[in-house]
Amino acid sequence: MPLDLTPSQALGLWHAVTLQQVHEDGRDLTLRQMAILLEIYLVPPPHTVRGLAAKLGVTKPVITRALDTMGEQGLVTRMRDDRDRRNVIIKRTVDGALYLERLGDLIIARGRAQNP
């Protein structure tokens, strides 16, 4: 993955896709959603609210306000965990796969646009 931007560069790529995205996205995702987002998508599961909290060095209230937003929007579900009733396991959905998708799309878009 050669990439080889200036800083400059790398926060105009950064605010045109997320110039675009508020632009055609209705989502309006926060940042922190989005990293909740990303590492479900991105690392292999189970994810659980518990995890999610310790890996963004937040309590369990502030991902499952993240989660409710989220969840309310179709980009992920949640479920008890029948083996341990006390976790809540987080899983992917095809909206959400697909929302990913697109944003991909759009950074390598705009990266080659602005980067020919």
Given for the second form:
Number of protein chains: 2
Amino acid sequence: MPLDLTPSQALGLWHAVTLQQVHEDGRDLTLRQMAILLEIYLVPPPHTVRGLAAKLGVTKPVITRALDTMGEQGLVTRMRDDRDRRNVIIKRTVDGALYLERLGDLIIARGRAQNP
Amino acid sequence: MPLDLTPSQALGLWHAVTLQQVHEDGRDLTLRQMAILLEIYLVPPPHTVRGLAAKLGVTKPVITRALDTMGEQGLVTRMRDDRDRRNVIIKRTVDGALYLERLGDLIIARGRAQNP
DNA sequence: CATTTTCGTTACGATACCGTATCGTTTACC
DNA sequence: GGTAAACGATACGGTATCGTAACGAAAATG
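Form predicted in complex with the DNA, following the form predicted alone:
What follows is the whole complex; the chain from before opens it.
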């Protein structure tokens, strides 16, 4: 079932969710960081720095920095690949899953309140 | 008609739109800047620095800085209020309207492609 | 083996944002 | 009129990101 939106619904939803995100903030993720996080949690593993960089169309240092920051916040973890020790495998965490779960709930709630 | 989403649809939509935003970038708006822009274009005027700061729950310099940046990009304009020259009225621009129109189209397209 | 390639990280200078405090201008108040 | 309040902008030091370039480690190549 396709998700059909009117222009008003689309921007209204974005507005409502963005507004609440700003209010609660706390994490204050960049657009790129958010994209990386969603990619890690919504696309089947494994995820590597190089793979993420290619998928997002950014350079590798951008990924490394984002993983540094989000790692400190407990949203992701990194582990060396034992089969090819050049690679780093990015792993999900419980906190990261909870964070995105809450984001999903927020979007749903705001979508429901959109056109009451 | 309420906008009912499943958790998968909600995060999937966010993922797809965020990803494409990162790809096209160019503007690279902060979460706060995006919230300000949507507020200006989706809520009836007039908009003031103080009003936006209160609505977003941030300090006034945050609004001033965001308006500086987005003003340089042609997304918004500022004008002194002639009836109370302390105030600054934030105005919409054609470029800003076009930018949000494209964002709306993007959301709709990604929503449609979400569960094909 | 020696060399090249791949992978992620680090170094560097530049830029933009942050929060707090302060400023100049304008209006309201007494 | 003189003082206080409101409004937006600016100054400041701090922090995080940016892109480019170089680096060390590991694997592939010959």
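As the structure is a prediction and not an experimental result, all values here were calculated from the model. Numbering follows the first chain given and starts at 1. Take the two forms, find the largest set of C-alpha atoms that superpose within 1.5 Å, and that set is the rigid core.
Core-aligned CA deviation for residue 9 between the two forms: 2 Å or greater.
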